[in-house]
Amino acid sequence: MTLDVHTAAVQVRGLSRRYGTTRALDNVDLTVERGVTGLLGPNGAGKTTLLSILATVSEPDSGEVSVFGLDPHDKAERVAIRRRLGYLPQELGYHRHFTVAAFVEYVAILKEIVDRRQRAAEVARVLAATGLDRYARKRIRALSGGMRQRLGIAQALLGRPDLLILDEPTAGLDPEQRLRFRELVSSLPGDPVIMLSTHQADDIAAICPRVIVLLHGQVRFAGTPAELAGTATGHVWTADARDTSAHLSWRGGDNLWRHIGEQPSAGAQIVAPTVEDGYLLLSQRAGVR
């Protein structure tokens, strides 16, 4: 089965998921071309649900999924799909009696690296690119919190996959982890679509050239990080007290008040604001607490 290159990446048309009476997608509309693409939102938005939906682990209840032309309901292009899939999910379930070698190994024949050869030179590469290749021999029982979660990104990378998924691969991780977590995604080579999930706005605006924001099920916002910061001109600002009809506020190291909200005080100074005082504002505006 041919890819093809030139169709936009992943078309989603009236997605819609229930988990009894919570509705986590609805009806929700976006395309997705190559590129670094962050899906940002707080828990309970859908996230992990679009994401395990994109990457054909469940269904939704109605509407469509396209990932490079390819239809996920048809068994045969789901498995083109699973082919050129790499993924990362939430909880991904260690063997915790594998060694770190012996766990990508493992994966790496599920995802029909035959040749021992070429196995083994794959396993070599995620190991070095996550910086687990000196704990190649430790069992995973004994790997750290922020350990696993690099274990888990390399499996991920395993075969070079087009289409990368990751929920929340930063979290866990240390400041330093995740600056090496976007050297890492930064320096992919090719053009791969990569899909990852975050709360860190900052991990946003540093490596994702487009962003979509998730609330209540639904898609709020989908443009650049630069655009997204924009929906929050004039509504950011610094005083020396705290201003009450603000919709969040908080003191910063410089001793001011730094305030999101509708209308600033008379007499506060309007700052620029930041990806993250955009998504908070359009949080807020949606009624997330």
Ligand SMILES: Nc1ncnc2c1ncn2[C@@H]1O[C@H](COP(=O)(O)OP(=O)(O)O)[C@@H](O)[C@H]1O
Given for the second form:
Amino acid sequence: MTLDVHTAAVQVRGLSRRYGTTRALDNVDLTVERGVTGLLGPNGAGKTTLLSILATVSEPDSGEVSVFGLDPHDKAERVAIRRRLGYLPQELGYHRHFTVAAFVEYVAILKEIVDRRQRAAEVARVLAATGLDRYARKRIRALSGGMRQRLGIAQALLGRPDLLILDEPTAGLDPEQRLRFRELVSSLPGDPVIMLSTHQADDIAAICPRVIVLLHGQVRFAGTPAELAGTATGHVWTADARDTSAHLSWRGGDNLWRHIGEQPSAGAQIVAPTVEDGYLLLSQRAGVR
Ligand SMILES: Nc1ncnc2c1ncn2[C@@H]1O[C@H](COP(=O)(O)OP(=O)(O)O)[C@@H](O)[C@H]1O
Ligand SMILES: [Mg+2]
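In place of the form predicted alone, the structure of the form predicted together with the named molecule is requested.
Below, the chain from earlier opens the complete complex, with every other chain and molecule after it.
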């Protein structure tokens, strides 16, 4: 099969990856355009496996990947992809004795920013962008989880990458830090391709014009957040009493029971679905508990 490499920043066809008997990715096809794409799925869905393949850190068992028209399987093209890439792995192996600035500088050297002055300016830029400039001399082992997550984002921004892959960037951030992260992502210069994973639908609604839902290693939805919400139209309702036929029900702050299911009961009040409702309905239909 040949890929039409000029139409999209990232294209994936028939991608599969197993770990023993677990199908972490099962025949995944996807296309990613410029802008922010959110990869939404529960733990174990295959998000990290997919992102690590796109970041050229691991390889699939089968399938084709094209990043800016380059093939990560080819050694020279893989290097070319890495030069344009910023990656926040889910588990970044920090050198705990490093200071914040020393760690970012170390990554900048790995990223071939060889000119000293340019490197110092770039380190200062990413620390300021992530609000870490005040902590530049602090040791990593003394940072809180949220600050460490920001450090991971800072190093991913080095060199103004064309492709930014962020695996669970909002994990461990408090609400204010999540807002700052949203600001940061929406204000990055140069219109990079950004792929971020999350299991929180509100991150998607807030920052991702495109969303891909991954469940059990399969793509179950690709489109806009509004379209994802729209998939649950007519499937979300409120009532005074619990409806046991629903997939999910909970009592809201208004004391009404809110339901997500296939068939609203007679007399129920149909309500407009949210992005999370669309995601939960898809997950229920896919048998995710
Ligand atoms: N190194 C590994 N060895 C064995 N199983 C793995 C490994 N990495 C991931 N898996 C399994 O593959 C599936 C997908 O995992 P992962 O890609 O980490 O999903 P997610 O990031 O969405 O939580 C899970 O069932 C997970 O247990
Ligand atoms: Mg993961």
